[in-house]
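Only one chain is given next, in structure tokens, and it is the form predicted on its own.
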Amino acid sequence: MKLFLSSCFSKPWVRALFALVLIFAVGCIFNADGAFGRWSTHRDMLRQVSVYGILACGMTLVIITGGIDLAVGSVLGFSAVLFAMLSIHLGLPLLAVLPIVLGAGVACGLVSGTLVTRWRFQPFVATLSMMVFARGLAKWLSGGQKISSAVQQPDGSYSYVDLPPIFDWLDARLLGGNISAVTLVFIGCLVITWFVLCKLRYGRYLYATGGNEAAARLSGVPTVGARLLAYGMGGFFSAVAGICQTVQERQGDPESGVSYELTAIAIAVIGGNSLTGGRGGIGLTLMGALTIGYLEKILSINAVPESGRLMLTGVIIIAAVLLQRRKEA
């Protein structure tokens, strides 16, 4: 029996599923007078974790290559400001706004990837630089102010404009109010990531690069292109998350996304993706997102202070990494 359990828990998906089931069981016990049993609680949890989950999709790709991306939160903030300015203040059509915002996110990711691949920067240093730069760019573009439906006129007064229809579309509840539109966006990002990892040749390149970059390069794997793809898609998903964040907040805030990169990393790690690269998958990230989402929701409905939530989340991350390291030893 001991050998059987050890064999089972050597699999990342088993450990991730066990963590999710354990958190869910805690919710059933500490249910806040039945609040955990209501569908509205689960629906709201999915809505709240969706932006983090979208970021974690890109983080998963980067981590599989053996890298890390600290800039995703700042790129989210920059994308949020850019989207709000173009769609609300300038009133550009959606078909023009989306390519610009998504392209800007991809560009930020590619800059980070270029620093890592061409200039041999450590991923930590390269993405830390982009994190600072993108946050500064968001504040410069917005003048340090939130971009909302209130538009300042030359005489200093404010006039109010209508929000574009996409704000209602992405903030809607669908299927009889049972699921939020932003959750469907998250599911779409999961599908895209799964397709890249499991159905495209470049998915195999990502795993090979993270497993042993030198051996992969000698085997003819375009490791530079693989890393650029990972960081570029990380920027793409950050831009998608920035758009969703703007819609939920009804404004573009240059401070949006602060510390979100830490949550995205936590989701990937708790799910069981290996920080050393070469191992992992989007299914593990989904279980990590649900684990973090349920943990936050359970603590919230039981009125646990934010300080307690942060400390408990930190302990869980440490436990996940230690368990992962033990099984990889």
Given for the second form:
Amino acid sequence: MKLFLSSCFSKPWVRALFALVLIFAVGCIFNADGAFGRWSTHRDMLRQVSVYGILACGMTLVIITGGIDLAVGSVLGFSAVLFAMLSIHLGLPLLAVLPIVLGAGVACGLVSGTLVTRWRFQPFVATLSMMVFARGLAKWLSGGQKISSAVQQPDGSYSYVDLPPIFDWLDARLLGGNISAVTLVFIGCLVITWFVLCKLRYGRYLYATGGNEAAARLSGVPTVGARLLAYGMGGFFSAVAGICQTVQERQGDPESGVSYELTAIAIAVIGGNSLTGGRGGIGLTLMGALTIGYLEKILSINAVPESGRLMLTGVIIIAAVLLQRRKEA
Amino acid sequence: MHEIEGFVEPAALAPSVKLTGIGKSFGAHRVLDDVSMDLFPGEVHVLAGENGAGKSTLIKILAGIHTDYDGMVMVGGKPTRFNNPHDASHSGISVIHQEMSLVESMSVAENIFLGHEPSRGPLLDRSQLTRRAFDLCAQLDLAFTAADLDRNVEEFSLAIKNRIEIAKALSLDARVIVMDEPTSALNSTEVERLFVLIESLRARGCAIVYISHKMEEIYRIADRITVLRDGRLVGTAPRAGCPQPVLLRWMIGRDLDGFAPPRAAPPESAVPALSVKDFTVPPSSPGRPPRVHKASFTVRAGEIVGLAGLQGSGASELLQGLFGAYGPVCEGTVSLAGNAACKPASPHDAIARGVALLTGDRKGTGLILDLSVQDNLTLAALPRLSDHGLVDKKRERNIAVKNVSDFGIRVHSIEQPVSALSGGNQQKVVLAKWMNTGPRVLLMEEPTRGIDIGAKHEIYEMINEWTARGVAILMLSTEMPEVLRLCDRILVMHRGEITAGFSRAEADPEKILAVAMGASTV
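Please give the other form, namely the form predicted in complex with the partner chain, since only the form predicted on its own has been shown so far.
Expanding to the full complex; the earlier chain stays at the top.
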């Protein structure tokens, strides 16, 4: 029995699930007079964690290649501003806006990826510069203003335009009000990531590149392509997250997404993805996202102040990493 | 257990270290059982056994890495239990691992005294550090200047690093030094120097535990030989009491006839599979001589051509260059199967053209240790196993299962991480990975490095099968007997050039070594 348990615990997903169940149990105990028993609590948790989770999908791909992407939060902010300007102020049709915004996100990711592959920058440094640059881009593009339905006229007065319909679609609750549209977007991103990692040849190449780049290259693996794919997808998901964020805030805020990259990394790490690369999976990231989501939710329904929440989140990350380390003993 | 009659233990001396009834399990798997061994001052004690026999586990217990074991370790007559490697090294036991345990980015002197730096209070005593490091290096025939001692370890060759490790052991006043295959990455001159050093360590009264798979070495330096098989002690005997056939029988539990199974050379008329003309690999940094200079030769289908050369001869670089590992920078013409010149521009390109390269560094460049056995087996062949970028999981699995049985790879499951396999099994995984790409030209570096005799034999048999199917093999090996028995022709390289060629009949070790060392005529 002991042996069976220890062999189970050597699997990362079992440990991630264990952490999630633990948090869930805590929620059941500190249920804030039954609030934890209501579906609306879970629905809201899922909505609140969705944007972070979407970022974490891209982060998972990058982490598996042995890299890190610090730029996702800034690219989110840039995409948010770009999306708001194109769709609200310029009133372009959705079919034109989406490719432009998503393409811009991918381009940001590819720049980071090119710095890492062609110029041999360390991923931390490459994406740190992209993080600073993209934030600057967002502020320059927006002139430092939040882009909302209030449009400034040449004479300084404001006129109001209608928000395009996508703002209502994506901010809606579906299936009888039981799930938020952004949560469905998050699930879509999880499925895309799963498909890339588990079904595509390039998915295997991501693991191989992160596990041992020299061996991968000598096995004919296009390691440059694999890395570019990871950072490119990271940019893509950042843009998706930027659109979702804009829709929820009903405006494009150049300051949005600040420090989101850290939450995305925390989600991946709590799930058990190895920062040294070569190991991990999207299932782990999903469990990491739910763990973080429930943690935040349980603390907020119990009215724990933000200071306490932050400190507890830090402790949980340490606990999660310690839990993962048990296997090497 | 075998007891050799008439052997008198050096009874006048007390053993430096005495192991009694050592056992160790990983989960339900018993990897060591009731192993006893004495190490006397001034003896070279060879520890032999196939991979997976338990040698490494025993060494790790001695080194304080595994602290959870049965039995007793006595050091200098006192029962001792190490809680960590630090305890072991401070009790006078130093282990020089196959994978060097030096900190590459620190200086030679700092490495030697890492963990026990001479200090004055909390301050590092730099002058004493340098002086003592200098003395130790001088004793080991390492002609270092004070400036050399300040250089980082990464700037030195493997042979020198090996000596630095020994200096580190001596700085701890080691009474037992364990060397785990110390010669696997050394050339023959460096090996000679190591043996001289071992002799001097023996004279100082150190007990040396020497792990090796090389017969020549074992019989050159062993005072006593202990053999493990499947985690159990088979026997301990003085060198004279354990001649080669006995040793082999102890190790594998059966008689092995011959070295490499015989095979017929391909007919002269066989088509050339690989023709290389004036192949040049440019230098790694400008101003240095090219790594390979105008190499020209042909390998026919079904033929095995050996590359012999000392370290730095350019043989390894020639293989890497032919495989496209340096990118499209190489000059000269390469043609495969008589087709017009087509020089591989990248490994990806080479594989697509039917060329495979088994690298000499299994863990560094051969395998992806984090991935499963199956993922490693199919990695290089994924383009053939996928359709529109989607991997055909069923075919992939079938191939991996077939590989495991065809190559005799011992695994619990193909989902198991490849890092859990023994060296011989890992090597079979790499070989199978390359055969899955359907190569017509197989380039190999050290195909049997660091693996046991049983697995070696199996690999030789597989090589024979492949050549019978018309695969052309160009291989580099520093094990002379392997080159001599396996290859139809031998090309000798020296300083980036092919300086001589021998047929199997003409070749003999002395001639090859002379040419490899730069003698102009033979």
